[in-house]
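Quick heads-up: it's one chain on its own, the form predicted on its own, in structure tokens.
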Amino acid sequence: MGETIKHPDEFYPLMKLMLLAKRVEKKTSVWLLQPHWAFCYATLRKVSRSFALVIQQLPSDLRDVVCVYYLVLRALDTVGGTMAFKVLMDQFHHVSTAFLELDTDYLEVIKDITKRMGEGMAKFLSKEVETIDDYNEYCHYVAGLCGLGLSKLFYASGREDLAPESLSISMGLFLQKISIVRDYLEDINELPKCRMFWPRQIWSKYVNKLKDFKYEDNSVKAVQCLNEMVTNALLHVEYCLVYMYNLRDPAIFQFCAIPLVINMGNLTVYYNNVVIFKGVVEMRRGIDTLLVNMHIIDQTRTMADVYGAFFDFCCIMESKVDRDDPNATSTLKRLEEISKTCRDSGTLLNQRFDVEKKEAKVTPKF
């Protein structure tokens, strides 16, 4: 509340977000009368802070499906989890009960994606991410397949045409690569053994060991490597925009657009930001809520909104590029290509929302 007092302009959107959450809760009240669905939605909110709200805004015929899909894949990705994740594993029978109530077409999609994802993740238990090809393959298994599964669920619902696999997978790769960039310190400090998802082909240009980026003496090299990782993630943006352009159902469009725009905003904060190596960089919570509510939930309803948001973030990232950075040329080229796609849409407004003055915050992981 103290931060909100310092920024009174955020009070109204915060209240709107609370009211939105209440409306969403009412939508699912019928399902909550059944213990297995009550468990699913309660657990969803605990294991996913932001995604839960987005899922619960989907049409009723897809809301339960995507909720179960998310929990199944979250359980697959959880080994020895604690707190809400341990509860999910210990009481997974509730998810199984809900799963078996879904239509056959949905069941087949979820089973297929879970099987393929599990096999891929198992492969990387004993395989390091050495090359950029390895990096893309790993992200394909842990997130690209998730994107593919969502497209198939949308198609099975009759609300969307079946999107090309390459576009569906690109959506997942973009979001996953942003998470990998963000989680450097958490992953490198993982016990009993660090997790290394940044590809050696990239980081070995700058240091001898990936953990060396933690040390102050390597700050310049760390930021240069970070910028190359961000530039690599930007390779998927135009495919994501094509995917979004082809969606026709408003609720599904917004379901996909909200995390896409939020993550592009986060990537803009991460770029050229050394505190990635000291803590998790996030938009200040109030500002993040402001963006989510005012400019994403309220205003990200059309493709014009998405183009506008991406154009704004590209402009901000471009202003942060250090011309002495070894990746500057590549980064600027990527940003210009994305900006051109947005401009060529013919939908940009003369005035875009002002995110340039928004603050960033480091949330230490101790």
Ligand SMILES: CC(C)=CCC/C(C)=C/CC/C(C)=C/COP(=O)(O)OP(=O)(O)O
The other form holds:
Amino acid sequence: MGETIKHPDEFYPLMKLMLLAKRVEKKTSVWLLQPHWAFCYATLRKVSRSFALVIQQLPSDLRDVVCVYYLVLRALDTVGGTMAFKVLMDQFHHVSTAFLELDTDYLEVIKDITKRMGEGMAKFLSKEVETIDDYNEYCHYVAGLCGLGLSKLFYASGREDLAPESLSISMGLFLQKISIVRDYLEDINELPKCRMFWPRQIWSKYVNKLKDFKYEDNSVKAVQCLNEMVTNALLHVEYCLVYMYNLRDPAIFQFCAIPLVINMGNLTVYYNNVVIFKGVVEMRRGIDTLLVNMHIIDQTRTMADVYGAFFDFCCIMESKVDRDDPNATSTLKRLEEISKTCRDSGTLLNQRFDVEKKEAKVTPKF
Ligand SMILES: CC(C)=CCC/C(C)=C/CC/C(C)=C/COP(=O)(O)OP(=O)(O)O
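I've shown you the form predicted on its own. Could you give me the structure of the form predicted in complex with the named molecule?
Zooming out: every chain and molecule, the one shown earlier first.
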């Protein structure tokens, strides 16, 4: 707040975000709910940076389902958690009770996806991400399946048609790859043992060991590799746009569109940005992220908004391409394809996100 007073123009959007969070949280206030549901929502708010808000704005039937789905998958992903993650594991019986209250169709989807994701994650405990195929396979298990399950839950709710599997999986792959790009430093510095999700097939073109990107002397190579990783993630964008185009329910649309647009914005920031390897995250950046994200939450309601945002982000990314970058041609080609899809939609308006705020900054997660 002290920071905000130095920037009074930011006061209004910040207040708006706080009010939105309050309004959404009211629907899941612990005072209104039975203890197991109160636990689920209180824990969701503590363990999820990205999804708590969008899950809570879903219509009540889907809100409960997706909240339980999130917590079950989050628990699966938590091996030795601390703080709220430890509480989630220690008191998982609350999530089980909530799970057993869901309709059978939802139960079956959550069970099936959890089993398949667990098997996939187990496979990668003893296997490194060597090739690009391995990378896609790993992302499929940890996020593609999550997208597949979400589409099945939307279908079971009667609010959406069943989306083609490959499109649902693309949504997960795109979001996951952006996380993997962002988390380079966190993963490489993980104790007791580093985690490596960048595929050797890509990074070995630039250095002998993935950790070498941490060192200043390798920053040119590091950024070139980063740009190849970003270009690889861009492969999924066209499929994500088709997925979004097919959605009908406004609340489900917003649930999917907000993380998608915010992540594409983040990818634009990460592109050609050496800060990914330095991990400088400071308070001002947190506020800037919040403000840009507030704007996105406010402005992302229709497919025209999504095309507009993606078009703007493509323009910014294009302006950041260094012609000497080894992947410049393929990056520009992918950006042009995405821009064309957005233009061909015929919906582009003269709207522009306040993206300058995001440029050249690496921000904390959404
Ligand atoms: C159809 C559709 C919408 C598909 C999307 C599927 C989906 C939600 C995939 C998960 C992506 C992802 C990187 C989650 C974890 O982020 P995080 O660990 O940063 O999340 P957190 O904020 O909850 O910690």
